[in-house]
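A single chain, nothing else alongside it, follows as structure tokens in the form predicted on its own.
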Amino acid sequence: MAIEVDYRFTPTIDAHKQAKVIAIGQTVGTWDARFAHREASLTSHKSEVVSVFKEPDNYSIATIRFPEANVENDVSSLLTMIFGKYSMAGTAKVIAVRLPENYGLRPKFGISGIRELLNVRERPLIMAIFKPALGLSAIDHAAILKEVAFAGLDIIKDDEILGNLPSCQTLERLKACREVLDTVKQQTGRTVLYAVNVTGNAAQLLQRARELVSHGANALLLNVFSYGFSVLEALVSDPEVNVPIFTHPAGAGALCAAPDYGFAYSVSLGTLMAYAGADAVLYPAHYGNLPFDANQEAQIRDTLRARNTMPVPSAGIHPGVVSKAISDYGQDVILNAGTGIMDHPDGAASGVKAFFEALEYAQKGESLSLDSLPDGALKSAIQKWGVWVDK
């Protein structure tokens, strides 16, 4: 099997020439008569320019096919091959990567496994983020968790900025929150997942992940673009880390936001995450508070689901976008809200309640008109954040 990559070049670039440069320079390079006896071996590692075509805007798309034998069935060697030194050679953007079905890793839990852990089968899942991000104690986190967990929340996560800080060490935070999770389970029968942010250098991070799981962590959060895809793959492959791994997009903009350089978001947050084994992937929704392209979002969603990875649209999610989210995603989605839950005018528990009320309205196909909404959590949320309207 082969690996195919689509590169997009600006109108000023000779796409045919540059495609050949990539095909040769990112694989075997050139050779002369001294290596004639290695001709067959060298040729087997050489990539091939499959096609080059021009788009209506005069940008060009070149497709290059790389031998799978050139990489190590992981994301890191793949990135080095398809866009290593060439990433510094000028304008070019990787807009698609097609990998063999058996390449890389699959999630240990994914959509089906997360649903099984939560025993929630047929509705979107609701997730919150601890806020404020920094400055809270472990006891503060536990108090927040108690409020939202008893209100019906499915999942909560650390803010990606919060690491193993002296003011709120990761293990102490987990221990305080674990007591709440156990109480919720005993009193309601419900499981709530807490995705603990795992940090440190590579060796520390892996050891810390094992320690957290041994102390009751039932999910982990990883900033993949900060710590690396190889760290994600190590966590996925570790038999001691037998909990879902949620990945955060922090840093993705540095690789993806420039229009003519780097990677498409659909590649970095879709293809690479899915083939590195992430169980659930956070990324901006186009109706959130970060500028994001709806087509890229849809590609990420579809790529993740094809590998049983749960999509988690984020960044500015509030009850007023629930109907739109269900229209875009159906049931297999985690709706992830920070301020959309924690900054509810009547408190975080009401923020959770507002999401579940919005789910009921969306499933019935009813509109969220302020004139018809009864007083309560949902109406207060809509008064504060409004309702998403397609532009």
The other form holds:
Number of protein chains: 2
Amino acid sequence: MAIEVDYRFTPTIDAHKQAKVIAIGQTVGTWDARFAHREASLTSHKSEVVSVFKEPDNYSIATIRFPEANVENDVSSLLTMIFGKYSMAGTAKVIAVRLPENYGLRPKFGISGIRELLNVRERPLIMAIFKPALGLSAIDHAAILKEVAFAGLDIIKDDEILGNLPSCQTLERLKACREVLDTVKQQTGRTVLYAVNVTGNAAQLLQRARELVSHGANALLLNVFSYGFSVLEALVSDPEVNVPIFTHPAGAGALCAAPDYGFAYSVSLGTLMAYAGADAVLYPAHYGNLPFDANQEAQIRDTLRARNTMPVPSAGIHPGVVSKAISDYGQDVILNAGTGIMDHPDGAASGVKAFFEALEYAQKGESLSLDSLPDGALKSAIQKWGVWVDK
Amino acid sequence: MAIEVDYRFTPTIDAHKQAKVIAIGQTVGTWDARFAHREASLTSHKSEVVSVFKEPDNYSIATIRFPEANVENDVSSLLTMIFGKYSMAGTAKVIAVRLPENYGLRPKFGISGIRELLNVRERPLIMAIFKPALGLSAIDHAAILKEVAFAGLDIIKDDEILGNLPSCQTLERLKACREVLDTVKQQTGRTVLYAVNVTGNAAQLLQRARELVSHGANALLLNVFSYGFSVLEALVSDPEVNVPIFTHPAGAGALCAAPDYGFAYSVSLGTLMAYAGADAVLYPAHYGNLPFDANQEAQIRDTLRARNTMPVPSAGIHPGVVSKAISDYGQDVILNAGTGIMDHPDGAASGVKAFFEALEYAQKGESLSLDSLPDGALKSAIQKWGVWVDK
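Since the one above is the form predicted on its own, can you give the form predicted in complex with another copy of the chain too?
Expanding to the full complex; the earlier chain stays at the top.
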């Protein structure tokens, strides 16, 4: 199977012409009689415009088919091919990329592997983010983790902006938190994952990932758009990095937010992440605090799951949206909350409890109302953040 | 010195409010009484909105100052901080980033180092690109290189879309071309650089870079937007990779082409490349075949040179634009041509000669006209591609 890419052009663009320009310019170009002896080889690298359709809004969608022979079975060479030089050629947005089933990588853990690590099979997973994002010590992190882990949390992650800073070095953070994870395991039998943010130049980052894992890190976090898909693929391919990799969407808006340029979010946070082998992918939920399109979110969810990658809707998640999330996602989802857990009026442990209470209501299909809720963690959360109601 | 970033907001955005949202959300967030004991540390990570100005077109420009303490003296953590999560928060474009002088990396070679390697001090350098981009064998590459290198070319590079393909493996290409480079050196005393496109997942890529250098590669090419700034920084930091690194702008349009989203080209191809330590940076010339703004080009040129990084205006360069390029750039520039050399009517060697003839005219300040040109390589080139005339 070949690689198919859908490009959307604004009404002002001659889509037939521009699609041809991309198909030729992003592959073999043209050649003259001097290269007649390489005709067969040259032709095998050509791409073709499969179709050009006009949409009701006068935008056009052109589909180009690229030979797999032009790329290296990875995301980085794919990016250069499908939207390299010609990303600078005028308005065009890559709205879909269809790859052969066996293209790229698959998650080492994914939905099934993460569930196995946690020994939680039949409910959504609850994840928290350390807050405040910066300025806390390793000891502070351990104290927070203790609170939320004993309250029943499944997963915690560093804030994506917390790297390896002198005031809070990554390895020190891990060591302090690892002790807590061990205590929780001993006392409750439960595994809690801590996705440690791994940073540095690519060589340092890959080395640090191995070092963190050898010191007991049981998950990693990567800002893929800051560090590169090639770094994600190296982590996924490294047998020493035998822990799930969570990816963060920081920077995705620079590539995807413009209506007529760049990539659709469903491509960058769905297709590319899934084929680069991410185990769990964070992205904004459309009922969160960032503007995000519900259709794009649904496409990301389905694209990830088709490769066993765990969807992690994020950004503004609180107990009042749990019911909505469950109706959108069912069970195979990680609900990821930062302030929605850490800023609970009664403290972070209550933040976790509120989520589990909300989950119970959602599983039973019962709606939440302040009047009927008993006093407790969930009620306090709903008083603070309200309940999501579909418009 | 702190890090200052200018964000441009569309007229519909409340710029004061949005700047504050970014300043808080992209750094330490908010905290409550529980963290009073960390007040000093938390405060040291806060950013501040320095100014918000309304432009004549009703767009606003907000400047935010971020603490250096929040990042790791590299581009990747900088990207996460200045336009991470909040790149998804609505229309906003990063139009300038001002970094402390000692931030990041400097090129190992840059303008002065490349000139020293080539032993060419006082004229622009001429660079070609192997064409056709795909479908040729290692032997074909060597044959092309022989032709252009003996004609006087300074530098050649792989096409950015040619990776490590079974039909033309990178190492084989290098070995075949390295023989030619050695022959040229023996027979003419001249060094010619060949920037080999280095690809693969980050671990493979870094390993391959070392392998290529150990097999005689004297320059490398990296698609930074496909592979990641962290990969560029790892190459620059690697003492074994003691060759100049040329960076290609493939994919930059997805980040920069939208008027109201992402990054200005001058940031991604200027500031970020310069502080990541690139030796030579390719980007479109405004008189080439891609739409590119002359002011952005000038900003890129000046930003690169301020760090000793070589500017390489590209895409549609032919002998007819040499005079224009020299008036824009003076001497410290690499003129990079693909078809403008390879598709010369009399062959690639004539393509090179035409450039050097055009350079002579430009250095003497003489304008080109078909009528007065003697028959030869330059005249044939001008007949094919014409002469650039400022509008």
